[in-house]
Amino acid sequence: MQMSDEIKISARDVNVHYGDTHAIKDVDVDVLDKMVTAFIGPSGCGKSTFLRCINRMNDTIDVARVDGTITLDGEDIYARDVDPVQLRAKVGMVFQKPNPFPKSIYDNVAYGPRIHGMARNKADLDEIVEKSLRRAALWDEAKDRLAQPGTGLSGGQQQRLCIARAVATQPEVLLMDEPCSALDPIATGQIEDLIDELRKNFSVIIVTHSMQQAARVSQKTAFFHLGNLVEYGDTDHIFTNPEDPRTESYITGRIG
């Protein structure tokens, strides 16, 4: 498949600090279209909190301030005329442990499509929602249940769901911050096989503590320590060949 080497997202100069802890220390990168990009590192590195300045999430930290420019399609999304709730539509996110809302498999996914204005009738919605589980490998498991509620399916099934809800706005870029780590290996095996069918309409990013996962589904891979964002290449280079030698340490599993 051809690999894009367009710019979605831009990073320069970013800083997180939570009260007086410097969370995120001046990190510069460039995130491509169409391609899957892992963020790797210790707990506590920053890749979570990196994550979330993409959409914006740390803006519901009271003590969170992030300083530095970050662009998608070269607009600043922190600038002051930018909507953080229009942007979450453009930058879709999955959680660490699903959290399908307390409604219908169906409702779960209508509810970003209805809050935005997409759909001009019940016609128009019905083809999102199955469209959307369709993109989430769901649609057969799900298509005779629709109004049963979501928290009624597998934990693989709701990270799905929570998926589908994900890519029902039309999304550009999908954040995903350790999206297997409450599954068993099966679900985590069809996640991981979903990931690289999505990468082919949207710019993927996925925080994980598995580096053997940044090796199967990424093409890019970034790795933080302590904050630093200390290298960033084709992920068959971080991983056979880094240039730095704390990149190298955590492979080899001496730091983690």
Given for the second form:
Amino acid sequence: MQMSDEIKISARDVNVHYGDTHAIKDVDVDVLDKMVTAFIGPSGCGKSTFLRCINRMNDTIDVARVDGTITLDGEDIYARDVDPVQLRAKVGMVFQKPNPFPKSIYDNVAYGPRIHGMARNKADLDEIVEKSLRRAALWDEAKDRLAQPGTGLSGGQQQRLCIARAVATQPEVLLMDEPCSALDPIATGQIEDLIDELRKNFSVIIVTHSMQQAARVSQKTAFFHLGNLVEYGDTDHIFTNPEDPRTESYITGRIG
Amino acid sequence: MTATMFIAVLGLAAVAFLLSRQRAYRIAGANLSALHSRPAYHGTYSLLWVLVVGWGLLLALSVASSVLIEANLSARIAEALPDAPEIERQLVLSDAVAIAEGALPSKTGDLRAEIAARHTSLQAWRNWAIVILVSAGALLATAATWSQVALGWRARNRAEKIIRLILMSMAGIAILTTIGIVLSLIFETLNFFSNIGWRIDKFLFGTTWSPLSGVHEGKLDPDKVGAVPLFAGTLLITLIAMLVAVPVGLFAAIYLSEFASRNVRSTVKPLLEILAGIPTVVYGFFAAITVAPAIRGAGEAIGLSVASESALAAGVVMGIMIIPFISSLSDDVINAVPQSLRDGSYGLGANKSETIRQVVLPAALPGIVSAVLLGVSRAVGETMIVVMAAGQGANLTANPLEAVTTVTVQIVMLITGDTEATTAAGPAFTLGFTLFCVTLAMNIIALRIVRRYRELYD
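Got the form predicted alone; any chance of the form predicted in complex with its partner chain too?
Okay, now the whole complex, with that chain kicking things off.
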């Protein structure tokens, strides 16, 4: 297994408030490059909220306030001169529910490359689209129907389309917010295989409800509870020998 | 008389309700659950029957007796005045009724006095007959439904069935009225076409509109009923109105739904909707008294000759009137675009304008198109503004600075003019029917687009 200890994302003293709700409390975490990191925890524990801090998606919510420092490759992403739009090109995101745009499959994947001017001509764009769809393991199913609407695909195919769309912009980090929660076990299996593939090129952070999924796909796991980061470490270690009693209760099914 | 009986039936129905409910309680005794229907339903069942029988008899007897009395009186008048024309006999009858009711007749005389007396006595008979028959019917209904109250009696199901029939008949009234209006439009249109010798092509493609100047012995001149100038005028004004309303309304909607803070939105949206609440007659004199002279003044300042009533003035004001339709509907459809699509776009590093142009607007497009179509059908059917500000002369021109006339304006002119109604009604109804077809088609298209849009996201 290819491993590196290079720190990709580093968070210190991160606090998030939604209006009066204190959603994230003093979270410190270092996410490593070329590795899958899983955020687990019961509903409402703040794992998705924290994920949305990493590409500043919380900026689009009026009442959300983020404090603390998050750095990507050592640079503060909340610094004044950072444009969240550019940040999000580097930090891609896949959402809980597949959300293909009401456009053709081709245009869905080409959306990011087009707005970032990544292709100089049609041939370039065709190549990016094909490469992205191959990476998302969707090329064989979609190559004959690229002009058809993305909304016409099945749920699992739609989610892979969204992954293809995210990798098409060549991000450095891929955030996945419960990407399999709307899918059946077969589609879930395909996505999980895909995540393992993606690890070669990206740093992947996945939020999941399923502890089995975290154990299957991730190398590092962080356990969140009531807005606190309770425990963070190697996935093998957390699942076999948790240090905090709360982590143990959660993974043995006593809280959640 | 009728009003008293109406209230009396209502009172009787209330009594029937109480009686049946009472009987249901008594039959059930301590064990209420043995009843199939709760006591209130037994009461409701009686109440409904009494109302239906009582009011139904009241209505039927009133109408029937009026017809009978009038027929009787008319027969007597015809007997007395065998040579008088129909219109004079009717005059005698209405005078007699006036005398009988203590109002002022146009003339008095022996015959009128006799008919009046006869009218009074028939009315008295009729009133007694109504009182007795309606009371008997209502009492019978009370007794019949009261005696039916029993443990297994399915009063609830039957009461609900009656209510359903009542609701159905109300819906039926609405539909039948519409069908009636459409049929009368079609009938008058056919009348008009036969009047011009079935030269439908002259109506649809002729360029001279002056229908009343060509009347000869009740026949219209097919060469003077060409409606093209009216269609062209309507089209021109609608086009100007949409040129004003679509950009302003759409951009306002985009601002409100995508950029405005919640506070701004909750203030501005109702303010915009106030525009929709202004009566069109106010827009009309605003156009005629304020906008048209202003446009004329501005035109003269730059050396253009502008008519004092211009398509531009009417179109611009109509556009302002339509802004809230477009903005409000578009705002709703833009808001209905799922947040997940916006998130998806932002998550790929798109900025706000890219997200709006490439994701939100395409997703909302069907709804926006249908908003525009509804605006168009509004503009085509709008009357007050164009009557006051667009002009009356049927002038075939594409110049927005000249006076034009529209279909609706000509209908107003025909109907409110002092021409004989039977002559003027033909062209007016035909124009109305044309207008109806156009707006109907537009509304159907708009609704279809909206429906397809709903299927996509619900």
